[in-house]
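Take a look at this one chain, the form predicted alone, written out in structure tokens.
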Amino acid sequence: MFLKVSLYISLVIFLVGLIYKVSTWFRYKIGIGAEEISTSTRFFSALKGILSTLFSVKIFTFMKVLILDVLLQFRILREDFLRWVMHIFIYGGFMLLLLMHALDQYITVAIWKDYYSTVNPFMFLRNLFGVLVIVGVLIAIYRRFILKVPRLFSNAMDIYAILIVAVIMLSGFFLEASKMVAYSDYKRMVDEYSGLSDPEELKSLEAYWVKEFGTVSPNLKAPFDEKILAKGKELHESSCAGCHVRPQWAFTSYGVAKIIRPIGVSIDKAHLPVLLWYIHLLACFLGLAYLPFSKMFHIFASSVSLLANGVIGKEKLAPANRATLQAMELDACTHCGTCSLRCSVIMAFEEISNRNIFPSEKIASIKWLASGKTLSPQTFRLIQEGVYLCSNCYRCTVVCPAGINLQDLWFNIRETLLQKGYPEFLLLSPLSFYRGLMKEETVLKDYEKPLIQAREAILAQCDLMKRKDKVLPLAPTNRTLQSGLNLSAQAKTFSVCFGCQTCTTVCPVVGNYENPQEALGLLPHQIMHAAGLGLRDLAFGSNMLWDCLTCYQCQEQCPQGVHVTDVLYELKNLAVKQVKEKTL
């Protein structure tokens, strides 16, 4: 009764969790314009997309992806053979055990009418599938804690998943082994199925089981007379052979049984098989109930992601389906670290200790944001910085074994974060070039807003720019600015500028305006003078500094060899650093 109630509770938690998790795919607001699309619109749009796929030629692409990427997991095989073996062993072994063993009354019995769990091929296959899972778990442990794959982080959820699977498998092997040696289990089967009552016959059968099946009897000890064993074999073949094969076929459990046989009587008296039965079933129930809330949910979500992205291909998605797909992809992530291994900007982590730079770690942070959790400004800024530090090289998208369109996800979540009101200074660097190319993909009225916020945050730290008269005070030179520039071999060349204005003359930004002084503030040669005089606020507050196209025309034409563009680069870095030191 206890186990039945536990099973029902686990099933209810699993179903409720599954419904809740799937509902988040339609509720979470991720990406451009997602806030304006209702949950019902997203649901019916997704339903329409599914039906249009199933009843079109896309069904062939669907079946191809299902076989090659979902079942055979070829995307993982292309990246790492050992990891593919691990996935196939864990996923394949566990699913086969689920279908053949856990659901045997509904599936196996329906296919094989004479099914018994203690006959072949079922007894052998059960052990084989269990061993595959254990080997897969050992490979996972080896990769994470011994091989230590670069850029692969282990969190609590990764460890919980490994532990639950390991407990289910090991308790299953020990349960079967303890039943092999337990005399009480043998006695129950004889009483229920043999129909024997003669003491001599019972003794002969018991001797045969002690000798051939490894049962530990408190009454009989080997060696046995050959006539008794022959009689026992005859009784076994007439009464038991139809539903019991030799235990050696369960090769792993039999090996464990041989190890614990010396304490078989104590195991039986302690009712260990019953205890292991409860542990095994409760571990299965716990795994079932925990599945929708754990990393293991990617079994469903990754399959959906692979199928959806495989069918969609390069076609442009409707905004509603795009928002739904990206919310689903957050659950599809397996935290495998493949994207981080290929990421081209991970080197930044050596200077900026922010784990959100790693693509695989961004996903967890984005999930927090999408779920509506309240985050501190500091945490929010770290997430924003990590999401924006991306060179848009597409490497992560190409190698993702779950088929997640990470590049599209980064772009959409980046725009969402930029509209939250926190200034992102990387917008003022070449990293924003991709955003400019994707301008038409954004809500155009919001495109300029983050740029203005970032510049205003810098201007807010420039005391001189707050003065209405803009009259320069007689103040000592800002040595901090000059020493900061002097740290760079390229940037310190500002000091040899003699104001010939060549840089300003060749600058395409300056040439774009009829009155460049009014539009840009300081011009390139004036910024060099400001650096020389230590006028930090004037240099930082100039629009020219942030409108620079980094075309290097000024630097190539300078007769003094001043690295004008590099000086502007370093001034930007110093300006952003100043704001972060004062506000973060």
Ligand code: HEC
Second form
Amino acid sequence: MFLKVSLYISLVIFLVGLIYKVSTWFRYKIGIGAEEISTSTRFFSALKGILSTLFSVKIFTFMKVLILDVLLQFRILREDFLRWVMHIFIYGGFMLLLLMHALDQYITVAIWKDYYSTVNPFMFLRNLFGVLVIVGVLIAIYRRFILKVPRLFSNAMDIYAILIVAVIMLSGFFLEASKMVAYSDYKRMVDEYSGLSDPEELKSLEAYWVKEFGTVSPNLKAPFDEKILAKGKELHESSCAGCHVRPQWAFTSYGVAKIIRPIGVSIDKAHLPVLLWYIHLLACFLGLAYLPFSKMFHIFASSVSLLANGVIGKEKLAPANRATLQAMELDACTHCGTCSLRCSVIMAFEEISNRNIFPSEKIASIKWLASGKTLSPQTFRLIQEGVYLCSNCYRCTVVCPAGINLQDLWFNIRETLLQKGYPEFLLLSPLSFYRGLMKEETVLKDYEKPLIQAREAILAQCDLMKRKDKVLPLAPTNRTLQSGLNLSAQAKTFSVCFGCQTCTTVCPVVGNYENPQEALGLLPHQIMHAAGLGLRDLAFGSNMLWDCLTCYQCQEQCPQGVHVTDVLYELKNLAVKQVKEKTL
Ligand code: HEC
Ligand code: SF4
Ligand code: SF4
Ligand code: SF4
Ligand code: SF4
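What I would like now is the form predicted together with ligand HEC, since the data block earlier showed the form predicted alone; can you produce it?
The next block holds the full complex; its first chain is the one shown before.
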């Protein structure tokens, strides 16, 4: 009764959770493009997309992705064999157990009319599948905690996922083993199926079961008389053998039963089989009820993500579907760390200890963002910096086993965060190159706005540039202006500049303007001068510094060997550092 109620409660929580989670795919708004699209538009747009896929030639792509990527998980195999073995063992073993064992009353019985959990192949297969899952879990523990795969973080959810599967499996094996030795289980069966009442016959059967099936009897002990055993065998064959194969077929549980046999009587007295039965079932119910809210939800979300991204192909996605897809992709992430392993800017983490630099961790932060939780400005900035520290190399998207289009997600999130109004200085770096390429794609009319914002934030910190007249005092009145520039050896080469202007002459940015001075402020050779004079604020305030393409032409042409581009680059980083130190 208690178990039935628990099952129904878990089922209800599972279903409500499932509906709730799927509804977030249509409700969470990621990206400014999603702001104006209503939930119902998104829902019907997705429905239309699904139907038009199923009734077109794309159905073949769909089937291919379903078999290769979803069922056989080739994307994981391509990455790492051990991981593939781990995943296919856990997932395959678990699914087969679910269908054959947990749902036996509905599925197995319907297919095999004379199904009993204690005959073959079911008894053997149950053990085999269970062992697969346990081996998978052991590999997972080995990878995470012993092998310490680089850049693979383990959070509470990862540990929960491993634990719940392990508890279900181990309690299952211990349950089967404890029933094998428990005398009361034996007794119940005999009462039910043997119809024996003669004490001699009962004794023979019991002796046979103690010897051959490992039952631990409080009354009888081996060795037994051959005659008694022969009689027992006979009785066994007439009453029990139809439903019972040799226990060795349940090879794992039998092994466990052998170990616990010495304490078999106490196990039965303490009602351990009942306790284990409760643990096993309640763990299953907990896993079921919590599934939609846990990492395990990826079973659904990753499959949908793989299928959706598999059939979408290259053509442009309707904005409504893009919004839905991205919300769903957040659930599809399994926190497997493959993206972080391959990411090309991860080295930045050595210097900037912001976890959001790792794509796998960015996803976790973006989940918070999407769910509408209020985040502190500090957290916000960390996420913003994290999503911007990305060279858009596409590697994460290519390797993600859940098929998530991470590239597109980053782009969209970056634009959303920019709208929040925090200046993002990385926009002034080559890392913003991709944004420039995607200018047409940005939904914003104000592409320029965040750029201007970042520059203004820097200017606000430059004392000299705040002067309205912008006239340089001949002798710097503010001594701090002269405080030396802390540059690398190459960048310090500005000191040998002799002012030939070659750098400025060859610069394509300068050449782009009719009146470069007006547009750019200082020109490259003038910045070298400013650096020479220690007027760093002057240099920081010059548009040239921020418009430089880092094409290295100036550096190559300089007759004095000044590392012009390196100087510009380092000045730029110094400016950003100064502003960050003062304002963050
Ligand atoms: C109609 C089929 C059927 C017959 C006949 C039958 N059993 Fe069972 N027996 C089962 C099933 C199914 C289970 C497992 C489920 C359970 O414990 O109720 C089981 C479980 C047991 C267990 C607990 C160990 C375990 O593997 O789960 C013992 C001991 C046992 N039977 C002994 C006997 C004996 C002794 C006889 C003959 C007198 C017998 N059974 C006859 C179906 C049968
Ligand atoms: S696209 Fe960005 S996050 Fe992805 S691997 Fe490349 S640098 Fe890393
Ligand atoms: S985004 Fe993909 S590759 Fe990265 S952790 Fe999530 S599932 Fe793994
Ligand atoms: S590196 Fe910058 S300053 Fe030098 S030539 Fe290229 S754009 Fe001009
Ligand atoms: S080319 Fe070299 S020496 Fe000439 S102005 Fe530029 S940095 Fe100075």
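Note that the structure is a prediction, hence the values are computed from the model and not measured. What we label the rigid core is the largest C-alpha set whose atoms superpose within 1.5 Å from one form to the other. Numbering follows the first chain given and starts at 1.
Superposed on the core, the two forms barely differ at T215: its CA moves less than 2 Å between the two forms. Annotation: Cα of G521 displaced by at least 2 Å between the two forms, core superposition. Fitting the two forms on the rigid core leaves the C-alpha of Q560 displaced by at least 2 angstroms between the two forms.
Comparison between the two forms places the CA of C551 2.8 angstrom away from its other position, after core fitting.
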